[in-house]
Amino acid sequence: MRTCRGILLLAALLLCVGVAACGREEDDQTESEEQAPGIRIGMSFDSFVIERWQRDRDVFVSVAKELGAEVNVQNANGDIEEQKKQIDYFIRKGMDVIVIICIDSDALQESVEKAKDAGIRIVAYDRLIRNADVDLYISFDNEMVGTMMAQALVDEGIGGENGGGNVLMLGGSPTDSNVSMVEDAFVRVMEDNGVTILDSAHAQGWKAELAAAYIYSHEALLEKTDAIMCGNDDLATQVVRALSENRMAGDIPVVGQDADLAACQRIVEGTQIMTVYKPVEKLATRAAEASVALARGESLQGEDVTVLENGNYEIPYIGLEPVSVNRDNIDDVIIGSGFHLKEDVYLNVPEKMPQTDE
């Protein structure tokens, strides 16, 4: 009898335990259930050669997470059909947001009506997908850009009253929307101020080196070159690097864009006179904040949201304005907003280097 009773309290107890432990597993999966995000958002870059790109995946997703979305991101190493794969990708994740940073400018339409008919917003980040129905395209005012890039030689002395001189204009890639505006914008501020585009060029998919061999190879032309325009600061400092093996550097004025480090390094030292700050801090933590409203139903708020004509569709844009940097303005806009260290830029020229209080 004691037997008995002995297995008969061992399965009562068995039991308990087997509720138990099953009462346990749901609240360990509701409670999983509630920490899953609710929002997923999908993000292609183009590649991460560009300086600023990293820094612009980085405050996005931190943003993102803070407002509570998990985001996945993509590198498609400049490769369009790549792409392309990852945008399918996303589509078959179902995923509530894609933020692209296209490649090619003209090769996504299909991608983007695909992942629309799947009930999918799509984002434009920084470079305009034309000719499709996207829910937001933001970026930085292109043409600001590059008139600020013109009017920097013209301060240096290029063209102006009396007109004259000479400009190379070695821009990125030209599937790239941003750089037609850029270029537009420049030309017209060149025209305007009588100066003559001798040549333009174009680096295939932002190949910095492309740029460099240019100057190789058109070393008789750079005796008539008065100035240099550069699509960004990477193709420049192939320039810069191709210019100082000429015993050139510091004599042909050089402008840029992205303030990245060695540019303002090269500011600094005398070799580059301007570059173009563009604060992706804000460009990112903005686009996260409208990936998160558009995710949930909202619509984009904010004057500084407009709209814009592209082909046939009036898109939501958001264009944030960009910062002219010189020699005279480098402290207080770079290092006075933590964009770069102050003894990074000065690295090289350390007697230079301002002087603090203390």
The other form holds:
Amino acid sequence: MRTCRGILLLAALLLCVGVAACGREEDDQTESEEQAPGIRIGMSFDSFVIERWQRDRDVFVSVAKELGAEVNVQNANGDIEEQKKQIDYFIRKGMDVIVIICIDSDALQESVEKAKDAGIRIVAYDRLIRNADVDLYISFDNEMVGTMMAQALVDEGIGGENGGGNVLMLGGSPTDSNVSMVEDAFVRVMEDNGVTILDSAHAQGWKAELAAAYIYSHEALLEKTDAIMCGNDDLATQVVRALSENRMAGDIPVVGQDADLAACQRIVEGTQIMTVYKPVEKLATRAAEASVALARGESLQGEDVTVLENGNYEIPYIGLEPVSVNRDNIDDVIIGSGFHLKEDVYLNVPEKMPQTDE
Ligand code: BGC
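Taking the form predicted alone as the starting point, write out the structure of the form predicted together with ligand BGC.
All chains and molecules follow, beginning with the one already shown.
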């Protein structure tokens, strides 16, 4: 219980910091801004539409602040030209480090080069900027994400000893390097288990309504679909909504990633069989520590730092482990860690709520 209260307090604290960070996100990009002393980090997000990114931002900003750094957060709203402008702005402001959640993994090579020429360190956060000499790429192991999604389907009796099975893949943005990493690993496991990929479609810019549109326009295909792999839980939300309009929610197993609250609710309700929990607190904390170290000119230390070949460059890589979440371990992994509250996860099915840890 005490741990639980501690987690709640921490969550409240992060929320306050988050509000402050939100304010900063609105900072206009004028040249007249006061130069803050100490370490300065610029952070450019793809967008905050997906639930997890607000948590990434709040934890990163709060940890960086504790370590003596100021973070200027910008939101590119899914617009790659805007993201480039934000990086230019950070270069003009002479930031020590720029942390980028890139919209397009193949579009920022020049921006990175410009920043590096200006002596600024670059961190590719969660998404790799391909063929660029970044000072750190930090993410969850995306291959593991895809493998876990596929294994959940095999565990559900699709493919494997039973053979056969038809799976539909509704993936995320094709410009996000994570997407192909997740999908390649997913397909490998499916193939090893004799499963056919019926179709593979992608939601440009991670726009979830595109996943729903796919379901509406492929009703005949759904008849022979044994499971749907969704690129993330936000896509799964729209897919399950569209399935429920056809009275099919719960009949076709759905998997996703991020452990969004809505996905966790669906897992206890029975309309999604699994999600991948990515402890973003760990990612954001480690990224903030590493960014401050880079700003101080230190080399990245730690057993978790490996080397990754990124086109023509060898770059430091930190890969964190995700966790597969289903009906059996959701109470331990999601509620036990404080990622979501029990009351929230079981909001629509209070009768199923575990009573044990009160
Ligand atoms: C992240 C996912 C996220 C998606 C959409 C991906 O790069 O790995 O966690 O759901 O982007 O924002």
